[in-house]
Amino acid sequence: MNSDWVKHAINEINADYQRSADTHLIRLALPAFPGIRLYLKDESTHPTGSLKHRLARSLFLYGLCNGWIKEGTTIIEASSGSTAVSEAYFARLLGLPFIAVMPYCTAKRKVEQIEFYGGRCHFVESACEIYAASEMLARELNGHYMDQFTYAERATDWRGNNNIADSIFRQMKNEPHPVPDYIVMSAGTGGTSATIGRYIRCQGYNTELMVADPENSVFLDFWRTRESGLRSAVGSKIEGIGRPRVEPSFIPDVVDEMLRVPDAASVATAQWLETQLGRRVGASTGTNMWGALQLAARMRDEGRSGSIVTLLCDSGERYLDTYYNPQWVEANIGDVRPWREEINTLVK
């Protein structure tokens, strides 16, 4: 292995993590929830533009202190877009090649994004397809295969060194209750979840710990019947969260509780929180804020006061071709004026 190379980009990375500040906590203003404070951690403001960005600068220096990456080595990911968005940044920091494998369906501008950072896409038919495709690639190139959904949840260092759960409690330290009593995380890899359930354990705190999961995912029933060989036929409609297999990062024990989230709710919802920051989130955050919401009710029904947390996971701007096209959203979601009105319903 050439050491020199291996120290100077892990010098790199670290270089670049210090260019870049933390990202912004949102306080949402919703009277209809008195006593209980809502915000978003807005990932979005990361230089790839979404939360994968931590999970690829981990994920490249367990790489790198593994010895799995080395100069001129090709790195291939399996992805359904953000990560493949991340790791094309750091792959270009390094000079290194770069492929992503991920469905037909993924958004057009993450493709391009990809392509801007100079990586490029392998497509295949279904997210179901993309593990083995990745696989063969890395054979066929002497390549690496990053592997996001089984190395998320033990490349990050989930005791601190400001991950994201760290980032959020010294961010709430300030606020009327610091101490959130929910964190709402969906889960794509789960690396975040684990990531953050492992932290409020480690630090002692009353939080619990959320996780909303879109339509056709399996990690609800693995949460609830620990069967890790479940299997779904179709993939999630929410890009970046939900998973039609058991991922290795998903660790079921470190989560208090689960949602199952509708995808026109996912789609309203983000719809819906336009309107209150005046910019366009993904429908991810839609999934996430849903769930931030039915916990905000249930607080309000229960007379308690206290705050909850959740995650702007990407920007809208990545889907005006799908969650902001009406005609997609008809055609492959549904009608979300129900769930429109019921998120009025809640917040009026």
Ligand SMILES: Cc1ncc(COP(=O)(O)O)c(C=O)c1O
The other form holds:
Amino acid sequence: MNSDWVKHAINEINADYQRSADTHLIRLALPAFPGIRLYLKDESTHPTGSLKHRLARSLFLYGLCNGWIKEGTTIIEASSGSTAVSEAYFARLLGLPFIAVMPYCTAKRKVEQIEFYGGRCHFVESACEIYAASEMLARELNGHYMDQFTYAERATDWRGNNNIADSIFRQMKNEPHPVPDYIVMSAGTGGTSATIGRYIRCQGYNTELMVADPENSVFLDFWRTRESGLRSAVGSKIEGIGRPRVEPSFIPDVVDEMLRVPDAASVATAQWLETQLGRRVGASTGTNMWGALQLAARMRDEGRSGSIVTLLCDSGERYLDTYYNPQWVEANIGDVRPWREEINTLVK
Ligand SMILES: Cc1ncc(COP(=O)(O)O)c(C=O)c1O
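Now that we've seen the form predicted on its own, could you pull up the form predicted in complex with the ligand?
To see the whole picture, the full complex is given below, headed by that same chain.
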């Protein structure tokens, strides 16, 4: 039986959910692709600014219902930042201490937001070190390591219950092509792609799931070879996506197609999206949109009409000193101009 505190905690999360609204599905007008509709599920409008708001809610409920989180439990998480921001929000809601373990290079804005919600940041040199450091802290503090990279895929109810896939298909209902030909997503934990892929199968839709993978990520090679021991010495430069090891939450069998996206193409596409939406998006949204544009071009070449949905994962305001700082981009990503020209040619 749940303790009174656990009952209260679950009630707090459910009440917070009841007070929340769903995120928008934005239609992007692209005259260069007649008969093809492109949509962005705008996850930046959650209270904590990213798609990770959904995951954090699910991980807290999962931990509470498993008996892992109790009154006073210190919550520890390995993160590239977005999940930690969202978990700090829920930890504060429940009055629990929270520590985020992140690489030094994590966007300053995310660090500020974690601290705003009363969380503490513990920095490590590289993305490869976040797992061991989190386990160690959890042992030392007798806390609970949430471990999104393991539990993201199972903490989310993929069958329905208003998950992100369910929401996308409901919002598409009155569109000319309500069942998307493709949904494009990138993978950090792989939890979102697992939820979408399973939901498509469970509901019997003919939608194909493409996962777009940045440089220095092992997901694409794992999807091709199924070698789970793959490692990358260098971390991904696209914050939130691309991992140096195969994460347990990435489910390759529900992915129909994968695409390698150069980092400069992701950044160029994110910057181009600002000209279409009138606001900035994060670089992982650029990766997603690059994949969606390639598919739109394929459909156009094949004379097909239909729809493509992808995700706007978070806002670019978090990355003003990186992806929206030309000096940083030149030093860390390289020349994005050829990719911008390629986009301009694609959408002409
Ligand atoms: C900005 C951003 N985009 C995309 C993702 C990938 O989502 P998932 O972990 O569900 O694969 C993340 C995950 O941290 C993220 O922070």
